[in-house]
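Heads up, the chain below is alone and in the form predicted alone; it's given as structure tokens.
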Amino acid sequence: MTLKTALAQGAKLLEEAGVDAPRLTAEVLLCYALRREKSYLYAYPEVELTELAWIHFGRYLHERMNGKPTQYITHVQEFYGRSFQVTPDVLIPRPETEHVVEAALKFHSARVLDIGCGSGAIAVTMACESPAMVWATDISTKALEVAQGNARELGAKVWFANADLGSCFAPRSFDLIVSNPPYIPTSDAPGMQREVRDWEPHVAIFSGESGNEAYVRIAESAAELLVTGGHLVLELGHQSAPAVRAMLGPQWQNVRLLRDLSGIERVLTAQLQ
């Protein structure tokens, strides 16, 4: 079977299975099976697929057709211009979270804490894009292993701690706290995409019945850990903005809501007085 035929058949199978972007997904999976760049597929369409490559490609197609996200098959997701390793132990970094990084970088903070770091996408990017001293926490030891690996691969100096929120740090230790917390109500699970509901870690997705429980705890922790004048930057769910803004007490000033490219209020920033 040639690369051209394999690509066409793969795209057809994915389309029939209802997978989004079937052609693009087939390209990604075939490239991963071949360990080649995309340009190779179109430069040599008549090259015969080896038996081993066909076995790998078939397995990847089967996994994707059963709902496994492409990123968990290839173990890679791009974020802020860098390649991050991902596993089912961490949330797949989304483009929307880049808005969180952009907002955080504008504060030019010296000491930064990323709460619930997951793959390390935010913490590692902050360390790579600024001279800040960056710490990161997560309650999952497996997630921390992934984040530490990404920091090593990308040459980022980040200190990691296995902790709930910022419980291992002394008060007034940071100038900036940033987080992409879980914010989906558990009641929303039945209507979610199976790729998210069935594959990504629930601890990084769901946050109680309202979806706001994590925000409450992070705001309380940030009020203790930030210095006076320090900033809090949070990623918001598509319906989270009113509730999160309302829960911030009078000690929080200069509260701003920033929209993503879809017009959704995606990022909240606030300053501790």
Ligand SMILES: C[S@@+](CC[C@H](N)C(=O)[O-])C[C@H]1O[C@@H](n2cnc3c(N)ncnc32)[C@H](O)[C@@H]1O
Second form
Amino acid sequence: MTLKTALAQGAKLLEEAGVDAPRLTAEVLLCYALRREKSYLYAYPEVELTELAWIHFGRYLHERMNGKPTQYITHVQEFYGRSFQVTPDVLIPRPETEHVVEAALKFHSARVLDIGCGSGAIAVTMACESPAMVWATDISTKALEVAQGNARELGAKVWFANADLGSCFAPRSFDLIVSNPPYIPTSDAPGMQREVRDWEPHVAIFSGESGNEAYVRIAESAAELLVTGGHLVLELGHQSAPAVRAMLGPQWQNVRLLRDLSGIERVLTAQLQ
Ligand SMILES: C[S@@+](CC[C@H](N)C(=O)[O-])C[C@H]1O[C@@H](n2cnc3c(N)ncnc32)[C@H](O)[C@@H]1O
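Return the form predicted in complex with the ligand of this protein as a structure block, the form predicted alone having already been given.
What follows is the whole complex; the chain from before opens it.
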């Protein structure tokens, strides 16, 4: 079977299984099976698939049809122009989170803490894009292993700690705290995309009945860990802005909400007085 035929058949199977962007997904999976760049598919459409590549491609198609996200099959996700390794132990970094990094970088802070680092997308990017000293925590030891691997691979100097939020640090240790915490209400689970609900780690997604439990705790913790004048940068769920804004007491000033490309209030920044 040629690459062109394999691609067409793969796209058809994915489409019949109701997978989003079936052609694009088939291309990504075929490239991964071949360990080749996408340009190869277009340059050599008549090349015959080896038996081994066909077996791999078939397995990846099967996994994707069963709901496994493409990134957990190929183990990679681009974030802020870099390739991050991902496993089912970490949230797949989202493009919206790049707005969080952009907002955080604008403060030019010297000592930065990323709470709930997952794959390390925020912490590693902050360390690569600025001269800041960066620390990162996660409650999941498996996520920390992935984040440490990404930091090593991307040449980022980040200090990692397995901790509940920032509980391992002394008060007034940081100039900036950044976090993309879990923020989905547990009651939303039944209506969620199966790729997220059934595959991504629940500790990375869900935060109590309201979805706001982690925000409450992070705001309290940040008020202790930040120096006076330090900044807090939070990613917001698509309906979280009013509740998170309201939970910040009078010690938080200069509260700003920034919208993502869909116009959703996606990032909150605030300064500790
Ligand atoms: C939404 S994910 C964000 C991952 C990564 N920062 C990103 O933006 O792609 C939230 C992360 O917070 C971690 N987490 C959840 N509860 C935590 C806690 N109490 N203390 C530290 N980390 C926590 C999860 O393990 C998960 O890695």
